[in-house]
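As a starting point, one isolated chain is supplied in structure tokens, in the form predicted alone.
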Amino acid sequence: MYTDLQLHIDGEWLNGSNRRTEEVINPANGKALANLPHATKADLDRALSSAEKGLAVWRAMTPYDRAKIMRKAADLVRERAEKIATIMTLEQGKVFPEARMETMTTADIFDWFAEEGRRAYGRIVPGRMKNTRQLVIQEPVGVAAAFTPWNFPALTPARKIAAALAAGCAIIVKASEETPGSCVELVRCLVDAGLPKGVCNLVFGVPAEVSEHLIGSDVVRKISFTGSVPVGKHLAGLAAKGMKRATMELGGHSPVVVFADADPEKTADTIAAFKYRNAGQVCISPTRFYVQEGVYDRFLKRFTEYAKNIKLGDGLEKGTTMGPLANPRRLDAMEAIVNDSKARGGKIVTGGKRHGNQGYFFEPTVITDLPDDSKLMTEEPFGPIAPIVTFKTFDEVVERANSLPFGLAAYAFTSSTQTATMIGDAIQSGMVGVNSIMISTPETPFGGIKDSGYGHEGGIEGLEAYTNKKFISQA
């Protein structure tokens, strides 16, 4: 059911012979799925050389021809969706329907960027003198290095790979060592679609060693990282030393503001489903719930009912609605959050502990009566724990929502058009969903502000992140 884990360098699939390996664990039962080979320094150097040669071939192709290969890859992802989704559930833990949805969205990302690459338009700027042409054109930035996490093991690499390829760049991807199979299958689709060798290389290894080696190379001109704030700041510093372009999609702590004029039951159903998706291991997951006093009791009651009705289990088992956490580190983090919440006077309304005697399961949890300076209200939980507190006034909740050094995603619910406009303007965040949770699609920009990073993936902004603007003045 799982897959053969290999590196992909210079058009060749490489196994673990004479290379260090590590086990990939199924989080539903703690058992090993396979051994993953680590790239040696020689492998990384080969990937850099390969990408440099692949870049020359790929950028010379027309956007039309590049798009045909990318769309073929998208078709292959859809054809293989059941297999890819099964692999994803085995290695990451999310329930199969979520894994399949991620796989289909991955295909959509390649389709969208394939077409957008054909429209990487420049412009003509009127000259100040006769017989002068002033052109602004977009060119590929060069070889990119991408570093992706374990929570969306197909979608996140796809955002980076598709945008780079659409712009005419070559790319080296270091996907997560905990969830490698999904990205291996994604690269197989690209290879089988006819992608020239060297254009997309896939490596694994000790994250710090791989990132420092790749970013330190003069071959790499652009990096893209999705992950934690501390690691992102470190990699941004390494990129700055070489004056390399960088996109940083880092952590958040997304506020949810529910005003008294919203429908509390409908809102609770919508946002609870979104909260417990992928066991809360989503960078844009709603994580701080501020509910206006008039509807607080009704919202809390409905939200808690939803949490209690979630069925925990192996993501491949029919009827399961939430799988395990991805690794034992997340279990320890959830317990630390619950213990701190109790110490700060928080009330555990439901959940609050591990579930079962195997795998990395944690109960869907709701906590109330927390102070704003508690651990849960100031640090991203990245798990199935929801703190729900009250607020009185608009100005008060805006101040509290904006109080942290994060600004990735935020949500608000209201039936007032005026309030919707005001809260959309007032929240300090790269993405804001007002009466909506649809803030991440292939065609829209995805990115944060403050400590949540800079730059964008998705949309025309995601394509432009992999291009240089060149001005040509022609007399």
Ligand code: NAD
Contents of the next structure:
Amino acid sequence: MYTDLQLHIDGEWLNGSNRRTEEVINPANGKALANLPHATKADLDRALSSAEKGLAVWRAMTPYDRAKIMRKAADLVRERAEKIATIMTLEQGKVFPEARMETMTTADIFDWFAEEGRRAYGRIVPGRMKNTRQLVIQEPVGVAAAFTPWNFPALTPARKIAAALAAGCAIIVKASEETPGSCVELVRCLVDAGLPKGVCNLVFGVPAEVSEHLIGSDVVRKISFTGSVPVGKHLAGLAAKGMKRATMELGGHSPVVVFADADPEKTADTIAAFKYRNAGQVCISPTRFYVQEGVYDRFLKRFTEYAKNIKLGDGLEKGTTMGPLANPRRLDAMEAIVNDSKARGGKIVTGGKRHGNQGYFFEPTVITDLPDDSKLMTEEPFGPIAPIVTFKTFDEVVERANSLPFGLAAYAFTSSTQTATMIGDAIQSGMVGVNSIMISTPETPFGGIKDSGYGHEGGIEGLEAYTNKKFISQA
Ligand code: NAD
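Got the form predicted alone; any chance of the form predicted together with this ligand too?
First the chain shown before, then all remaining chains and molecules of the complex.
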């Protein structure tokens, strides 16, 4: 049911013979699924020189021809969606319908970028003298190196690969060693769609060793990383040393502001479903809930009911609505958060502990009465724990919402158009959902400010991240 885990370098699928390997674990039962080969230094060097050659071939093709291959790959992802989603659930834990939706969105990302690559327009700037042309054109930035995490094992690599390919770049991807199978299948779709060899190489290994080797190489001109703030800052430093372009999609701590004029039940249903998606292991997951006093009790009641009705279990079992956490580190983190919350006077309204004795399950949890400086209110939980507190005024909640060093996503609910406009303007965040949770689509820019990183994926900004602007003055 799982897949054959291999590296993909210079058009060849490589297995574990003579290479170090590591076990990939199913988080629903803690059992090994397969062994993943690690790239050797020689493998990484081969990937680098192959990407250099791949770049020459790929950038020489027209965006029209590149789009045909990318669209074919998107079609293959859709055709193979059941298989890819099964692999994803096995290695990551998310429930099958979520895995399937992620797979379909992955295909959409390839379609969208295939077309956007054909619209990588330049411009003509009127000259100061007669008979001159001042042209601004976009060129591929070169070979990119991408590092992706375990929470969205297909979608995150797709965002980087699709944008790079659309811009005419070659790419080396180091996907997560904990959830490698989804990305292996994604690269298989690209290869089967006819992507020339060397254009997309896939490697695995010890993350710090691989990233240092690739970012340190002169071949690589662009870095893209999705993951935690400390690792992002470290990689941004390595990129800066080599004067390399970088996109950093790091952690967040999304505030949710529910004003008293919002429908508390409808809002609770919407935002609770979004909170417990992927067991809360999402960088744009709603994290701190500020509810205005007039609707606090109703909101809390409905949100808690939602949490209590969640069916925990193996994501491949029908009817399961939340799977396990992806790895044992998250279980430890949840326990530390609950302990700190109790010590800081927090009340556990529901959940608060591990579920079962196999796999990495943690109960959907709601905590109230927490001070703003507690662990849960200040550190990214990346798990199924929701703190819900009250606020009185607009100015007060804006100050509290903007008080952390993160700025990735934020949400607000109100029935007043004026409040909607004011809160959209006041929140310091890369993305704000006002009466909406639709802040991540292939065609819109996704990215953070402050410690949440810089640069965008998705939208025209996502393509620009892989292009250099060149000015040609022609007399
Ligand atoms: P971590 O900080 O060890 O790793 C985060 C990711 O970075 C992993 O995918 C890991 O393989 C990769 N990584 C680690 N060191 C690296 C290096 N030197 N070079 C390249 N890649 C490297 O932590 P973790 O336990 O995997 O996750 C913990 C925290 O990371 C979470 O609480 C969350 O805040 C954050 N995270 C964020 C995202 C996101 O979507 N922004 C995804 C996964 C994890």
